[in-house]
Amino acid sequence: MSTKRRRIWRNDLVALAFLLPFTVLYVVFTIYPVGQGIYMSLFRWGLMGKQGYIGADNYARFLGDRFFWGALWNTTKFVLYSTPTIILLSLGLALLANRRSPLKRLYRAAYFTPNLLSVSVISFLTIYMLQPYGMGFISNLMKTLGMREDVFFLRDPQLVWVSIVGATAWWTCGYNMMLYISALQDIPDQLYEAAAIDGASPSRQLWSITLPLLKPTTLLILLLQLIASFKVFAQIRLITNGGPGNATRPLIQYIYESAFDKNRLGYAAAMSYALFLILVVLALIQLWMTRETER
């Protein structure tokens, strides 16, 4: 074997040595659970183990399950409410935090700090803020402003969505804001200088320069936010536990309850792959949109 070929083999072995630990962990903790989940979905499976092969019956079952469709619709409503809210709020905060100011770093830190908190902390703060009878900050403020009637934010089927989306937006918009700030800093200042010389107002510069150049970042944030919103679970379970009634129960909570409260792990696995298919379709649509934008 020639010296050059031995060097190539040695480099390949070194690369393999670096890749092997990650590959093993990825197969054990990602690929294997995915395959095991598909296997479980083909059986009647409880907490005590496999009980019998039923083929695609679990998949046919959730297609006729009104609670599945209700939970999916609740998840879709959360996506429709939260995604545009978080994107617009993140963009607005990024534009404010990117302005030339001595306090620019302070603004960025203040806007990003909620993203560092855990979901349990965010949920506790939301419940505390929205307590009725003047016990919470919001109700106390409303009484101070002269409103005598108590507003039950977490019991009203409409206001509860405002509460959940508001808490989620305050918690998560900091991360998207930093993505927007990074993209804003890549826009050359010469473009704004040339536009100002031509007499373009700040609003015209925003619509003609900033927003078009932020389109790739917006598509990326849109995909990330859609996936994150479809996977919503923890904050809704901690704040409302799917209530009032089942008005806010998302799909992942229904999957969780089916698996661990009703002892139907195979059925829960089948529903989880329905959600997985939705996320794959969204990713493919975003990939197509990105390619169209690049063209």
Given for the second form:
Amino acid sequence: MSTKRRRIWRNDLVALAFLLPFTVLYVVFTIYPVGQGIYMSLFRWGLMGKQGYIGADNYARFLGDRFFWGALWNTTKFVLYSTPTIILLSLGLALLANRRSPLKRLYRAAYFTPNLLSVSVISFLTIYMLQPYGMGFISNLMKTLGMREDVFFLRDPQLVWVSIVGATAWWTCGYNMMLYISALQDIPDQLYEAAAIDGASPSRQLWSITLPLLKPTTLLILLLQLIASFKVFAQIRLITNGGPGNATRPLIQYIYESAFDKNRLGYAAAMSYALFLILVVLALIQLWMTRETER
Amino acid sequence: MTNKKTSLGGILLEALAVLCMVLILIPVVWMVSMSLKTEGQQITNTWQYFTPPYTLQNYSTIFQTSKVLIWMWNSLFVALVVTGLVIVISTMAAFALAKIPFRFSKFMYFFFLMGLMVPTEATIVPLFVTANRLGLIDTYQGLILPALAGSMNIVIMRSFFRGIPNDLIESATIDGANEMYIFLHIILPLGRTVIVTIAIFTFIGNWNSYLWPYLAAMSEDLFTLPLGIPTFIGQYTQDKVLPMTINTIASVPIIIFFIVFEKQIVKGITLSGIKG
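Switching from the form predicted on its own: structure of the form predicted together with the partner chain?
Zooming out: every chain and molecule, the one shown earlier first.
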């Protein structure tokens, strides 16, 4: 009895020792800020600290703030434009790079390369590619091909989204392509062989075998993509800084500006919980989905 | 089944694959070739972007006039230290959760699962206030410590470690081995694959990380490459050759890293995809 109890206590202590270093950091930098943020959101709060309790005012105020809704709408637009673009392009690249071909490995590596570049690098590359007046690559190519017109990719409120989404797709498709490729490799060859014997053409095989079997992967990529896109900040901040006007300013940038440019940290903390809510819902769906697939 | 007929469709697809490769790589090739150009050279047609004359002048200018070496060192230092520490503390915690039968095991696991739902992006403001109170803003510790606090790695490692057979551990225990011995001599060697994968991803992620360093690093001497590049490029409005040179300098190390670890990176993406 007492040896057994001692054993239990000993295990508790040993486990605690192994868990301690991570748990301390996790509590301080992941869990505590969530509570701290709720607390801050109830105050007028500047960079120097607390300025006065105002209850739910911050929440009421951002719900009536058209810049908040504008920024949330911009983030949503980015999600709506980028998600299908990225999924379709990643799937296409995966199908291209998974074919029997002597250049297979090269394709994969090449399609994946932009994913390695830092966000600052891809942002400035985008800016320089799109400069007007024959200075940027695209504009120069258009001039070389004899087109006269100048296109202002980053000043036109529609084209600016094309540019941002295009740059993001170029940057991130390689990663999702790899997910698709590994799913493609899990499809047994016999399925295709049997279909070929039955006389199914390659395109028929694509529609009836490949695409249906890729559905779980597509769902996974869809969720990963939704989560990542709601967090969009860095490339927009660097490519357009939210412009022209506020046409592309995403929610995180507005939160950032409210906190550190306008010195309203309580207000920014309150707004963060709108984003938090969206992301928690998506994370829960994802957790539930991985549970389902693991079964 | 041999693919005897090189059909027209097959040739078209091959051509499409090559075309995609060219389109995807053009910006990267353009970046590198611009870094070899002389400042102020007139470009009349697009082909001239890629043709000689080349010069390495820009590289020596950048190394002499910018802090790029400091920023590169900071990126490397922060990414390496974060990776090393993540591996140490996460393997320890995941081992305890997976293989030590203690009373709060379930509770702790769910406590860590909760963290998967906390997006750093939505807690930057309170995180900044917390870090500021601890005196971490504008220090290396401030860049490093919050990057260690994500629970994703633990969840992945725990499920991997659970797959390690208990027989091995039991027979070692009978031979008188304690938990530290089991951790170092059974778990770590057998968990190699997942540990290497997580190490690679932690390294790449932190080498490229932007949002938190953007908040936590104030002085230029503490900047990492993703912060330093915009600062440097901000001084150049007209010419592109120096900005492109610094972009190239920032990209080369990570591309070499990819070439070296290609296999593990590809494997790792699948792993992270499954576990999300």
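Numbering follows the first chain given and starts at 1. Take the two forms, find the largest set of C-alpha atoms that superpose within 1.5 Å, and that set is the rigid core. Quick caveat: nothing in here was measured; it's all calculated off a predicted structure.
S272 is not among the residues whose C-alpha shifts by 2 Å or more between the two forms once the rigid core is aligned; its shift stays under 2 Å.
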